[in-house]
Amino acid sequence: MVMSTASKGLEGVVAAETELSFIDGVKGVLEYVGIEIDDLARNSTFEEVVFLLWNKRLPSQGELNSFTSELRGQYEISDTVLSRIKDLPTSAQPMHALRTMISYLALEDSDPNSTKPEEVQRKALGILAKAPAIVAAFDRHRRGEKFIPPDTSLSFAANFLKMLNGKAPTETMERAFDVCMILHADHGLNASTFTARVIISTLSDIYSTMTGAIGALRGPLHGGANEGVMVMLNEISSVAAAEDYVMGKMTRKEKIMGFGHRVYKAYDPRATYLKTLAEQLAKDTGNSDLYEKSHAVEQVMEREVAAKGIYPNVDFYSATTYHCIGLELDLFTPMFALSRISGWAGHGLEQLEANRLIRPTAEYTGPHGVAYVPIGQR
């Protein structure tokens, strides 16, 4: 019997050079064109990293104010982008609206299928900017409220808030949102960052690159691990029950959620930041409850499993974050999608500056010789 030499999960196996991010699961690195995360978190903007990601620098001022001005000139969907989401059923999962509606832009572009950089670079701007209007348009549709109009004057994140919630956020919300979208920017070559590379090399156009990695982001396995998060809080009647809530959980060998990563063998730099604007936040509106069983759950696993190099990940407190804000939870995943399309861009740009066709081989491990047996003899 020949022993298979196939990496399951391509675990460990090197599919493309970049530039764009570098993680260091061992020491808790994370970096974004060598800058590092927490750098980023604490004294960038989301803009500020999109450019960061689709240049491999961080832009002078006058730039960033043009890309910027760009950016915002773009929020607006088409009446005709409206009437589609509302003719979605108000019973769809936003995800599934989300990449319906991205795929659904390529039919205003009357040259989607162009892959030369520039042209891609512009498509995916309008993208970028047009996916929050399109996940507020959907979740106010299905509540039965008025679209609320994007406005240009408002940053990414304080115009995707004054969209979903009908009112300007409050400072601490769009600070806290706009980290959010920082720290999901980009992460190596995960699953659907490298569907969206996997795709673009084809010289397929941006749309079906979004689309494809929208569809990746989707499962739980990779972009559903907040709303678990959320689910297991919910569980928790109060702070002084996440000692036994988690205890046994343990005992009966089943999943925190927001604990651990595949990559990460330390605490997640992603959620250095992020547990301080967590608990910030959570005291500005009212739920500082949440955010202390949150603190429970984890002095309970850093007691239990810090050793093993089990921490929480960025997930872990990005749910208490975006349920402060007042996301339903369904919304949890689409705010990833909002995030990590710069980075699906990004990578898809750097395909594009030297590509090859991605193209794995599979080992066939099935049988040999097999005789066909016509139908009316099986």
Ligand code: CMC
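Return the structure block for the form predicted together with carboxymethyl coenzyme *A (CMC); the form predicted alone was the one displayed.
Just the single chain follows, nothing else.
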């Protein structure tokens, strides 16, 4: 048997250069284009962060105004897209609906395949702007409710929540959701971003890039973990039951969703921020019990595995946060996607700037010289 030298899960392999996000997994630092995530979460808006990721610098007020108005100008989905959404089975999962409909947007583009950077950015803007309407329309369709058209007077965050719930959110909810969008926008060469870069490196189109990335994000080891966290919190009957629940899983060698990270061996800085947000929102919305359960899970995990570098990741407290914002459990991962579209696009543009086909090598570990046995003799 050949001993493989391949790095399992590509751990430690440097596969791209990027100027978009920097992670120090030991110190627990995340920066977008050199700016600390905490600074952005406190002072910025999602729209400004998207501009930052796509231009590698903060915008002037005038640039931000025109970027925001371009984005708002693309909020609307066509009647055809809306009618395709209404054709989807109401039993479908929102991530499958989102992936399908983002792919469908290519069919409405007369020149979907262009890889000219300015064209890719224009198309990405359309995808980012329309994705909230797709998620909201699908959710209302499955609930048997009428579609609420987008409101171009509202921010990305407020517009989405209004389309979903039928009324504009409070300022607190808008800000909380906006902060979630900022925190999820980009994160190095995570699995879905790598997928995006691989797809665009073949000079395939931005719609295929986004569709593939959404598929990668959905998995429970990646963006799907936030839904897994909520399932777990629902299974834990009370704060007091958290200890036995977690220990039971650990004994059965099952993973606790929302903990651990390939890169962070310290507290994920996004989780630090989301923990504070979750605690405040839980208090404001009468969900303190949910926050307390999360906190109890964290305490058991801290005692058991913090020494191994396993801490809450971005998905852990985002579950409580999204629940307090009033989102259905299976909308949690689509929320991650709404935000990460900006990172996927940023990486797609960066890949195109100096493209070379991404095509690594596999180490063959199978046999050689095997005789072909005719089918009748096997």
